[in-house]
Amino acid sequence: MAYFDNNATTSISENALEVYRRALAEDWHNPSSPYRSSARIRAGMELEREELAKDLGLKKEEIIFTSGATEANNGVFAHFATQANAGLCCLVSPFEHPSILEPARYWFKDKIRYLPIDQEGRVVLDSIEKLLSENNICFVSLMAANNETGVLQPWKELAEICLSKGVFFHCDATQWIGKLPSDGFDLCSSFSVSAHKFSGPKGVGWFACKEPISMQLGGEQEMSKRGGTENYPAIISMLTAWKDVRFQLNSPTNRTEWRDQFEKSLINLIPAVKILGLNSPRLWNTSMFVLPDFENLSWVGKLDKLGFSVSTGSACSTGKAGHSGIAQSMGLSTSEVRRLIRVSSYWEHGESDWVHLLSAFEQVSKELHKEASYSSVISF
C-alpha cells in the first residue's frame, strides 16, 4: 500500500513503537505513586521534559504533555473565555484546523476577528497592527502551515508583531512539527503539537505555554496544570520519535522537487487540474488540488483499489457538509470543493513513490473516462 495521507496520521516508526511496548510491559506505574518503580519513571519523564524543552528553547516547566493538539487548542481558547465576556476579542484564520475555530465560535461568538489572507491561502500581515489596536484583542491564533493546502503562513512575524504589542500569540504546529526546523517557536506565547503527526503514536502531544494556563482539572499532575495520570508509554515514545526525526528537519530541498514534479507531471497529463497554493511556501510533502472531473470519492475509491490512499482533505472535516475552511478562504464552489484530492508523503516516501502515484491517477483517469462513456449519467 502507498500511503500518502500523512497529514492526517502517520504510521508509528519502529523505535517508536518498540520503545512504546517496552514501557506498556515494563513501566506502567502511576509516575504520582510513592514507590521507586513510580519514582523511576517520574524521574525519566521529567529527564525527557527537560531534554525537548532545551531543543525548543524553552524552560522544563513551560512543557505541558497532553492528549494531542485538538485538547490544547481547546484549552486555551477556555482560558480566555473570561475576556470574551468582558467585550475582548480573538484574531484568528479562516481556514484553522476545526480544533481551534470551533472553540473559538463557542466561547468569542460574535467577537472572532479575521486574519485577511490573499489568493492563494496566505496570510497577510500588512493591516495586522492596526487590527490589534482596533478592535480590542486579547488572543491571536494562526497556524504554522494549513493541514490541507501545506501553505506555509507568516506565524514567526505575527509572533513578534503579538509580542511587541504585549499581546498572547498561540501556534498550532502540528502539521509544521516533524516536517521543518523547529526554530522560533520560542517566540510564541503557547503552541499545540500531536505526535501522530511525526510517526509518534496517537493520543499524545504537547502543549507548550509561558503563561500558567490550566487545561484540565482534578489532580495535581503536570505541574497542577493538567490533572489526570500521565499516559509514560506514550510519552516516552512520542519522544523518541521526535528525537529520530529531528536530526532529518534540514533536509527537505530534493523533496520538494519531488511533490514539484509530480504536480507538473499532473497537469501535463490533466490540463485542467488546479493546485492550491501553488505560488506560496509550502510544506515539501504536500499538494491539494482540484480536478476538472468527477467527484473526489470516485478517485480515492479508485487509487485505493490500486494500493494507494489519498485523502480529499482534512480528516476531521471528512464527512461533515459544506466547505472546508481553506475552501471557504479560496472561494471554491460547491462542485469544486467535490472534486478536491491532497495528497501528503513523509519521510520513507522516495522519488519513485511520487512517479507511481502519478501512474496510478493516470490509470484511474482513464478508467473513470472510459465509465463516463458508457454512462448517461456523468458525475462532475
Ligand code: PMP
Second form
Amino acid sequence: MAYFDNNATTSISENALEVYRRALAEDWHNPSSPYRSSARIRAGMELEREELAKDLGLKKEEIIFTSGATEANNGVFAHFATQANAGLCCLVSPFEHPSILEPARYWFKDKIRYLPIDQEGRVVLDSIEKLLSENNICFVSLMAANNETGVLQPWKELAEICLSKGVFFHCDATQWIGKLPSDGFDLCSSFSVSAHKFSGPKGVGWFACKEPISMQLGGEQEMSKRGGTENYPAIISMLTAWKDVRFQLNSPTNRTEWRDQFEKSLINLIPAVKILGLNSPRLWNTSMFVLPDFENLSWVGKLDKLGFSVSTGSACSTGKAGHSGIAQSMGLSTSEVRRLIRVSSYWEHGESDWVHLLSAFEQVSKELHKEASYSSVISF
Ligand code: PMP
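Moving on from the form predicted alone, please list the structure of the form predicted in complex with the ligand.
The complete assembly is shown below, putting the previous chain first.
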C-alpha cells in the first residue's frame, strides 16, 4: 500500500461500502416517517446507537449523529456563545483544528486563552489550575491526538481536572478514534468523531455529549439536538467500519516500531531532517518532519510519480504556506514550513510498506540533488 495520507482520509472498507450501497438502495426512507419501512430504519438506528454508547461507556441519549467533526466542533462552540457574551473565556490549545480555532475566535474574540505547549508540540498542564481559576474559563477544548504530528495530548488528565472543577471539557477525538483504544472518553463533557478517519464514509460522524446541547435548530431529529434528516446509509456504514476497527484497537502490535525504524533510517539517510514530536508519545501511524533541502511540493510530486501519496501537512492547510497550525505553534520558520512532509499509515500497512516508503525517499533525494547539480551547472 503506497497511500500514506490516512490522517487526511482513509479509503472506505469493503464491509462499510457494502452496507452503505445496500442501505442507499434499500433503506432510503426517512427514519422519521410514520410507516413500517421507516420504523424499521429508526429501530435499527436506535439499536446501533445503543451498541455504540455501550462501547464508549455512555448513555444512548448522549450520542448524536452528525455530518462529521467540523459540524460537531462548530456546534459546541455556538452553544457556548452566550457564555462568551457574558464575558467568560474559553481555553484551547494553539494547534487545534480550524473547526475549533475559527469558531473560538468568532464567538470568544478576545476571550480566548491558550494552553501552554512544550517544544514537542504537547500541551503542558503544570499551570492549569491557575489558568482555570484566574481567567473565568467556562469551556476548555483540547484535541486527543494532533492531526499533523500525531502527538498525543494529555486530554484524559485535562478532562479529569475539568470534571473536578465543574468546567465543560470538549475533546476533538477525530484522529484518535479508530487508531487507539477509546477508554476514557466518558470523562469528557463532549467529544467529536469523524467516520472517514477510520474507513467509514465521508460526511458522517458522531458528537457525544453529557449535556443536552442543541447543535442545530429546525427539526426534532436526534432528540431535538440536531435537526435534519439523518443520513441512515452513512450512519450504518460508519458503525460497520467502527465495529471492524474497534477489535483491532487493543491487539498487540509493533506498528510504532515500524514507524520508528522508518524515522531512524530517514535520519541515517538525511541527517539534518527534523522530526516533529520525536520524543513524545505519538499515534503509531504518523510522522511529520522538516527536510533540510528542496520544497515539500517537489518531494510530494516525485514521490507521487513513484506511487507514494504523502502530504505537506494537514489537508486543511495544504497549499497555504505558513498555515500549518502545529508549525506555527512550534515556531517553525516560513522556510521550514515549506519543507514539511507528513506521512500517515493505516491498519493495512505492514513493515515492508514503511521500508518501501524509505526507499522512495532515498530515490527522490538522489533525483532532487542530481537535478539541483545540473541546474547549478547550467546557471554557471
Ligand atoms: N479535527 C481534526 C483533528 C481533524 O483531523 C479533522 C479532519 N481533517 C477534523 C476535525 C474535521 O473532520 P471532518 O472532516 O469530519 O469535518
